[in-house]
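Here we start with a single chain on its own, the form predicted on its own, put down as C-alpha cells.
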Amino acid sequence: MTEQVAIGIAGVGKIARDQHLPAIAGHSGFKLIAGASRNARIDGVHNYQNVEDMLAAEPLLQAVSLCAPPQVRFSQARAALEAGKHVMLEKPPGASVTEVSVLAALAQQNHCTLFASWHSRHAPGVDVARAWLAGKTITAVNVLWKEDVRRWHPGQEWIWQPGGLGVFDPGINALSIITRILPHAFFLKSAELFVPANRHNPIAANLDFSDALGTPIRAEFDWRFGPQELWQIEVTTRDGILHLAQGGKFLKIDGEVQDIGGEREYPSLYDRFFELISTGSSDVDVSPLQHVADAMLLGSRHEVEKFED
C-alpha cells in the first residue's frame, strides 16, 4: 500500500490518549480522521458519540482501532467489519473468547482484517526472549505481575464488573509474553483467585500451569502492590536462566544484560496493523484470553477485604 489508510478511534480515554494516539501521529501509513466517544473529544478530527454514529457520517474510513472496555467491544467490531471496515482490538479482544472467534469469522465473511493486537508482545526484549528459547530444555517459568490498581486504573468501574478481569487485565500481558516465548503450549492445573467482598473479580490470582513435558509454570498477579511495579518473568533452562522484567523491556540471560533497543511497543502494533492490511490477513491468537478464561473456571475463589477506590 502506498496510500495513507483513513483510520478512527473508539474510546478515547487513557490507553488512547497515551499511547494509541501518538503511535498513529507518528505513522506514515496511517491518517487520524474521526474519534467516537461519549466523553472525550480528539482535537483536529469530527467527532462522534459512537461507532455507529461515525461509520454513517465517515465514508472515507477504512479502519477502526477499538479501545473502549471489552464489554462493548463485540458490538463495536461487528458494526465496523459489517460496514468492510478494518478493525485493531485492544487487549483484552474482547469478553469472551468466543466471541472474537465470531469477529474473526465476520472479518473473513467481509474481506477485512481483524487484529486481536497484545501490546506486550511488542516489548523490545519479547522476540530475543523467544529465539534464546527456540529448541532450549526449560525446566521451570516463575512469573510475577504485580501493581497498584489504583495507579493503573483509578475510578474504573468496569474491571471490577463481568467481562472487566480484575486483575488478569494486566496479568494477561505477561500470559501474553509467555504464550509467545515459550516453546511449548502448555495448560492450567489450578488456580487461586483473591476477589475483594464488594466485588466480581479478583483482585490478586495464582496461577500454576504445566506443558505436555510436566514443566512448572507458576504465575502470580496482584494488584495491591506498589510503589513501583513488578513485571517480570523467569524461565529456568539447562543453558541458563533467562530474565525479562520492566514488562519486556529489560533482558538478562544467563546474567548478562542484552542490548535489545528501545521500546516502541505501541508504534510496532500499527506497523502490524499496516501490515496486515495491506497483505489482506488477519492475526487473531486468543491463547492469552482462553488462560484467563481458564482460571475463572478452574479457579477457587477466596473472599478477601474489600476494595474501595
Second form
2 protein chains.
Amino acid sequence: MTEQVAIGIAGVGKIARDQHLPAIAGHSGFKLIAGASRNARIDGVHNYQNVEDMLAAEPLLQAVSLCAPPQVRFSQARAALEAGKHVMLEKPPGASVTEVSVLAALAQQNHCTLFASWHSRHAPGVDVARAWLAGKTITAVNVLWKEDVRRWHPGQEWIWQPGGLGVFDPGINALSIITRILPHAFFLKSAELFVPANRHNPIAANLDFSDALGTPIRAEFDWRFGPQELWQIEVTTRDGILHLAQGGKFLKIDGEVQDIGGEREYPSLYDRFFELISTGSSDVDVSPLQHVADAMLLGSRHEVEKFED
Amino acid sequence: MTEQVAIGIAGVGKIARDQHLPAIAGHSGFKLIAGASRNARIDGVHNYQNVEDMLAAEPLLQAVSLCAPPQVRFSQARAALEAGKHVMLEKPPGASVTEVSVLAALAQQNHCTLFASWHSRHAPGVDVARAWLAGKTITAVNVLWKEDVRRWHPGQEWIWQPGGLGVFDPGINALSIITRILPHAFFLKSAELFVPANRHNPIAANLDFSDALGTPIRAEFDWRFGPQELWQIEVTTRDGILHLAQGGKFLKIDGEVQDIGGEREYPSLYDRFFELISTGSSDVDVSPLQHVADAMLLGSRHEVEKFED
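Could you switch over to the form predicted in complex with a further copy of the same chain, since the one displayed so far is the form predicted on its own?
Time for the whole complex; same chain goes first.
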C-alpha cells in the first residue's frame, strides 16, 4: 500500500486535540478527511454529529479512530467495522472485556483491521526495558502511578461513571506497560479499592499480583497526589534494578541512565495502525483491561471521603 | 487408556460430599485414593492436611479434583500441575480470570489436562437446547435465577468475601448455560448490583447483555427468594419459545415438554474429565467468570439492607 489511508476521528475531545490530530497531521500514511462529534468541530474537514452519519456520507473513508469515552466505544466500532472500515480504539478498548472480544470477531468477519491501542506501550523506554528484562530473573516489581485527577480530568464526569474506570484510567497505562515488559504472565492475588463515598469508581487502589513463580508485583495507583506526580516502575532482578520513570520516558538500568530518544507515543501508535492495515492484521490485547476487571471482581472496597470536582 | 485413573480430592466440604464423592465412586474410570482437607476426612482412603502433603506422599496419584473455595484454587492447582497431575477445577475456576489463563499455560507446559468444569452445562436439557437453538433467529433471552441463600450456603463466609462472588456463585451457573446454548457471543451492556450494607459481594444483580446483532439478553439473579425457587432460561425465537427450567432438568420447546432423561451432572463431569485425560487435552472456558468480572467492572452498586446469616 503506497497511498494514504483516508481516516476519520470520532470523539473530538481533549485526547483527540492533544494527541490524535497532531499525530495524524504529522503522519505520511494517513489523511484526515472527517470528524464526528456531538459538539466539537475539526477545522478543514467534513464534520458530522455522529459516527453513523459520517460513515453514510463518506464512502471514501477507509479507517476510523475512536477517541470518545469507553462507554460508547462498542456501538461506534461495530458501525465502522460493519461498514468495512479499519478501526483504532483509544484505551481502554471497551467498557467490558467481553465486548472487545466480540469486536475482534466482527473485525475478522469483515476483513478489517482492529487495533486496541495502548499508548503507554509506545513510550520510548518500553521496548528497551522489555529487551533487557527478557531472560532475567526477576525478584520484585513495584509500580507507583500517582497523579492529580483535577489536573488531568477536570470536570470529566464519565471517568466516575460505570465503565469509566476511575483511577484505573491512568493505572491501566501502567498495567499496559508491565504486561508488555515482564517476561512472565502475572495475575491478581488481592486488591484494596478506595472509593469516594459519592462516587462509583475508585480514586485509589493497591494491587498485589504474582506470576506463576511467586514473584511479588505490587502496584499503587492514587489520584489524590501532587503537585509532584509519579509514574514509575521499578523491576528488581538478580542482574540489577531497572527503573522506568515519567511514564516510560526515562530509563535507568543498574544505575545508568539509558539514551532512549524522545517521546513520540501517538506518532508511534499511528505507525503501528498503518502497519496493521498494510499487512491485513489486527492487534487486540485485552490483558490490561482484564487485570482491572479482576481487581473490581476480587478487590476489597473501602469507602473514603467524598470527591467533589 | 484402560486402567483406572488414581484420583485425589482437595477440599472435603458440602459439594465434595454431595456430588464429587458419589460421582467418583460410581465411575469406572476413576479410583479415589486420597483426600486433602484441613478438617474433614474421607473414609477408606489416605487423608492429608493439605494438597502439598498429599502430592508428596502419593506418587501413584494421577489426577486431583479441586473442590475448595475459589480463593485457594490457584495455589492448589499450581502445586498439582507442577507435580504432573491432571486437574479438575470446581466452578468458579479461580478468584480472577487471569489466574485461570496462567493455570492453562502451566498445564500445557507440564503436559497435564486442565478441566475448568461448569456442572450446570451437564444438566440434561443443555445439549438438547443448544442443538435446537443452532441456526435459529433469537429475539429475546430472559434468565431468572432466584433462590434462598440461607438454604444453599448456610454460614458459608467465603461466598461473601472478595473472590467468593456472592449471588454470582449461583448466577454463574446460568451464565455457564447461556454461554453454551446461545449461538452468538454476547456481552454486558449494563448491570445493577445490590450489595448488603455489611457485605462485599452482591446479594442480587440485574444484568443486561446484548450480542452483536442487538438481541436483548436479560438476567436477574436474587438470593433473597423462596421457598419456591426459580432457575429458568427462556429463549424467544422466530420458531417458538425454548423454556429451560429447574436449572436445566426441564425443557419445553414451543409448548411441548421434551424427554431429556434424568439428571446426572456430576457423573457427566467426570465422564468429560476422563475423556480429556484419555485424549491428552484440556477444556478451559473462562467466559462465565469473564461475564461476572465484567459485571463487577461495569455494574452500578446499590446498597441494600444488611444480611445476617
